[in-house]
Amino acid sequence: MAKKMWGTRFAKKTSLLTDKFTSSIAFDKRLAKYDVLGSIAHAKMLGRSRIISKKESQLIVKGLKSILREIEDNKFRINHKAEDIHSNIQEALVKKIGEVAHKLHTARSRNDQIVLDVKMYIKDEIKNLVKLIILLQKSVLGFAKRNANIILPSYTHMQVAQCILLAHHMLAYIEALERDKDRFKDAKKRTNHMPLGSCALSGTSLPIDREFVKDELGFAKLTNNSLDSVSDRDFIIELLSGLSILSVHLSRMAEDLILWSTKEFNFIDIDFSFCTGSSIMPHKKNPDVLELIRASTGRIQGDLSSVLILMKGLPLSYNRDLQMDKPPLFDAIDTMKGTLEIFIALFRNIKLNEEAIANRLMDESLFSVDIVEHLIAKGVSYRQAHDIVGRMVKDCLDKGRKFSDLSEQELKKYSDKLGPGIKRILNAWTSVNMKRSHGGTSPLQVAKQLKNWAQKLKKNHISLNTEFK
């Protein structure tokens, strides 16, 4: 283990089975970047308040930009015997600028440094998060238009249930995405407060200038209390339950797709590039990229279960606990962005069997919703216009036989408010036609919808050929 920066105090020196138990230099080295870029506002800070000299800060935060040009450029030596990434950066900057580099650490501790370092790393993955998320609306948007004028049999409780045009249930996905997006970006008002400053949890003597280091670093506010500041992990629990709300959603949208591609639905073909085979089975197709998709929420809810139990039995301030936050940070983000990559282009990749669809519709049970509010058009209350429906369906539908099969006789016997005229609506573009309400399926509703999302997505200036490496 490199020296260490609390060393002095210490009679003895550490075992190597602290040292190697102890250290987070493994993962926290991907905050290499945000620890050099706090660090030099801070030594600007530390010079333009002259706590240090003049000479000494601009020597320092020339050693810095040096060593940032390394990590940019991928050349910069990670010491994985050093306790941690900070460490590893001083020790660096000691071998370029000598010992004027222990002057950097003046008025800051590793607690509020490290806070600084996740929260500058949390507010770029946001932004990379929000581009990946318009991309996947982008693409599922190109997907409804392209398929307009296709009509779904839809279900509630895995029955079929009622006619509804593709595009509007593409339309559902992006709504839900849209909030997972709202959210990210609401997380993000919560993280943009600046910690440097707070030292180890009570502040300092010395006559600091945050305000300077917050607009040098391009924070939004000051953190308002110290202890608060080292202590806080709030704002990655928040992305952490963003994370898994869009999970969910991308997991549904998943298992959509799955349902869709078997051979009892038979309404989709996934291109071959996202499916598998089998060592056994030579006819197998699988969707395995929608079923780790579908898996993948269990790994980010755990990601965020792991937290909320880490943080659950802390005392203020800093434990050495919280550098257990990391990784879970990291998986989560990392997974999530791997899922939005995949199923961008997944999703540009999906063929309708048409046939197969237009077979569904056939089932005259999607119209009983239909016959219902043309009963209660007539003046029918809602109860009994149900129960006459009810009752058609037990004596034909279940039995075999169609609704446009009655004759005009059969349909008065239901009722006197049923004639010929029925018989029109027991069609699928008849069924969405008439669901002329707000964010309903009807053609034209639906055809708003898209041109309102065209629109405001259009705004949002990322190509769908982004390619993400």
Second form
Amino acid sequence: MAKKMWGTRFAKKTSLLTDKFTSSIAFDKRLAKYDVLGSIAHAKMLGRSRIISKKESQLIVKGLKSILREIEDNKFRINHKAEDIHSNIQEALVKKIGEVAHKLHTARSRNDQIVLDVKMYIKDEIKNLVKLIILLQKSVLGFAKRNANIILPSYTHMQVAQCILLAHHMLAYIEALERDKDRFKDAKKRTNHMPLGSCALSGTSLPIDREFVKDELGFAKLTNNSLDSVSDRDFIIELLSGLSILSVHLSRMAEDLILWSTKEFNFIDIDFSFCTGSSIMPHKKNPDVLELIRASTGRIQGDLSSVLILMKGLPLSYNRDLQMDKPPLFDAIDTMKGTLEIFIALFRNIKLNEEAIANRLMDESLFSVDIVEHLIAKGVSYRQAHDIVGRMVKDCLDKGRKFSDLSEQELKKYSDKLGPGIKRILNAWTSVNMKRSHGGTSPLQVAKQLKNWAQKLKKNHISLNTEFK
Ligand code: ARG
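Now that you have shown the form predicted alone, what about the form predicted in complex with arginine (ARG)?
Following is the full complex, with the preceding chain placed first.
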């Protein structure tokens, strides 16, 4: 283990086991860039506030900038024996510019430093997540637009319900994803409070300028309580909660597609490039990608639980427990980014089995509510109309007949308000056409929504940097 930042007071060396057990370098190394950016702002502030000399400040900033370049070029040497990324960088700076490097840690503790690093990292990752969500929305919208003339049977309780436009179903996903995006943007507001200057927990007697550091690093506000600054991990929990809800949405979308791709449904074909086969059953084409998308929910919820349990009952202020907020945070972000990336690509490659879908629309139970509403329009009460159609359904099921098989005379037996006119509404297009209420599935409403989303999403010129482009 490298020389400790705090070793002087120690009567003897720490055990190697302790060094290994307490080290976080294996995972916090990913914060290197943010640690250096934070340090540059801090060093500049120390110079401006005359806590260190201008010259010392310039020397430190120069050294840090050269470390930053190494990090960006992937050339920075991580010392796996370092206690954490903060000591690793401090040590590298000493090597570069000598003893003056030690002045960098003036009016700062790793307790406020780590919160700053994680907040900066999260702010960047929220940008990435928002971009990926927009790309997924665009991908789903593209699928909806390519298939704007497709009607599907919809389901409640996994039983056939009513006709809807496929595009309407896709727009439901886009709405949910929009709320996810909003949740991240909202979480960002609270992450955007700058903690540096809180030091160990009580602030400092030195004349620091926290406003300057805040502005340098692009934060919106300062944290207002030094104790809270080093103890708070709500911003991690909020992000993980947002990721958990998003993962639930993705799992539901994946599940719909898995069901639709079964032989039993046969609504869609998932492209071969997103399926796998079986080592024993030669006929198989399995939707493993979608299943793994569904599975990431468990992993991400686990990450959220992990941090919630970590925080529960933790006394103020900093405790080393807080080091363990990072593995679940990083895991959830990595898992989600991977999940979104492949889902974006998969959506671009779904094919519809139009004939199989059209065949399902022959099921006239899809129109039972339309007959109820037809009767209501003719002045029948809702209760009566429901009973009338209920009797028709029962008789048809008992006798293996369809609504459209019923003669005028037979219809009249159910209600004098029924006549051959109802045959007109036993049709999928008529059925969707009639759902003109705001947010309903009529082509008119859906086209309006498609247009709104196309405009809204067009404003974001983002492209996905993967092999699936
Ligand atoms: N590695 C620690 C963490 O991730 C930060 C260092 C604070 N350590 C300390 N002994 N105060 O939270």
